[in-house]
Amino acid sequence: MKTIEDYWDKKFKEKGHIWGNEPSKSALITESFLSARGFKKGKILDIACGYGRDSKYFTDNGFDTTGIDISAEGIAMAKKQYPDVKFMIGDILHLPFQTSSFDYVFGNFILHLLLKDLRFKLIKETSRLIKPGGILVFSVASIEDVDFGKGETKDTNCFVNARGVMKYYYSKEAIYNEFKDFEIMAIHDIEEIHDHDGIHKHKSYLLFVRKRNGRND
């Protein structure tokens, strides 16, 4: 049976720099959001970093950045192209860092690829890593996305699209439900066009959340 590692190793080998080398819209908004509010350029963990384009952007903008991804191929590409950034291979559901190791955790286009139990596990695991007052940032698929409701149904609001990708599509209500233990600082609407596997458009939400009262247990 093909593993998620196999899937992404094959993808990176075949497609190379799938999303180009410019930072994602989510990374641009994140840096702007934090800077505008006077947050320090502290330690940020870029989970499911792929070949590291966003990790590089955060590093260039003064963050102490670590990128982690399950794909050895993606991390090899990242290390070769961005030798000044820290990268490592690892499972984002079992992150190899001590509690309160980071000021921020950034996850672009990853949370919505998981079924409910694993989404909650990832939220709990990343919450463990942030310091009191730290911030989690996730971009997630929106129910306004063109693929919502299409393809094979896997769970409520969760479908396998025509490109073979399983996604859970968030409503605002679902966001508030899954992050009820957090202070929701902002929810941004994002629209992006990708050209890998054919031209397609994504409509997403970018979430900025932190634990209430500075807790991160």
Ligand SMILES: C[S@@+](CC[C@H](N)C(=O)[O-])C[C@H]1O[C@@H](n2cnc3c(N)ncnc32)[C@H](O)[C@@H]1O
Contents of the next structure:
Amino acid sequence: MKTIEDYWDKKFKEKGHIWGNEPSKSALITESFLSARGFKKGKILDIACGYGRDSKYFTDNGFDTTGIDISAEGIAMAKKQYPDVKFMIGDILHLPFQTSSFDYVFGNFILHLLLKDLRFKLIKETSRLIKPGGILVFSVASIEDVDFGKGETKDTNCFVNARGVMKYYYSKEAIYNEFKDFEIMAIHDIEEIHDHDGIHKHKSYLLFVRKRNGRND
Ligand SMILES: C[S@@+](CC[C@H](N)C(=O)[O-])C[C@H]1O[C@@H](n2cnc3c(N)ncnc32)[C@H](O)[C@@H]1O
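Next up, can you give the form predicted in complex with this ligand of this protein, since the form predicted alone came first?
Full assembly next; the chain just shown is listed first.
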């Protein structure tokens, strides 16, 4: 059976720097969100970093950054292009880091690729990793996205699109529900035009959350 690693290795081999080399909008907004509010440039974990464009951006902006991704191909591309950044191959559902070892966890376009149980697992696992008062940042597909409702239904608001990608599409209500144990600091609306697999526009939310009680257990 084809694994998730196989899927992404093949994608990166065939399409290279599929989303370009510029940082994502989510990374740009995250950097300005944190600096505008006076948060320090601390340790950030870029989960599912792909070929590392956002890890590079955070590093260049003074963060102590680690990028982790399950795709050996993505990580090889990242290490080759950005030798000054720390990258490692790994599964974000089994993160090999100690509790409270990061100030921030950033995940661009990963949470919505998981089914409900695994989304909860990822939220719990990343919450374990942030220090008290630390912030989780996720960008997730919105129910207003162009692909919403297209393809085979997998679960409520969850579809496998024509490109074979399964996505869960969040409403604001679903965000408040899945992050009910957290303080929602902000939810930004994001629009991005992609030209891989034909031109298409994605609508997503970028959320900043932290534990209400400052604890991570
Ligand atoms: C949509 S891409 C986003 C890449 C990157 N965040 C960016 O914006 O450039 C999703 C990434 O998630 C990675 N991924 C999927 N499942 C994973 C898992 N369980 N553990 C680690 N990485 C995973 C894939 O290899 C792929 O690089």
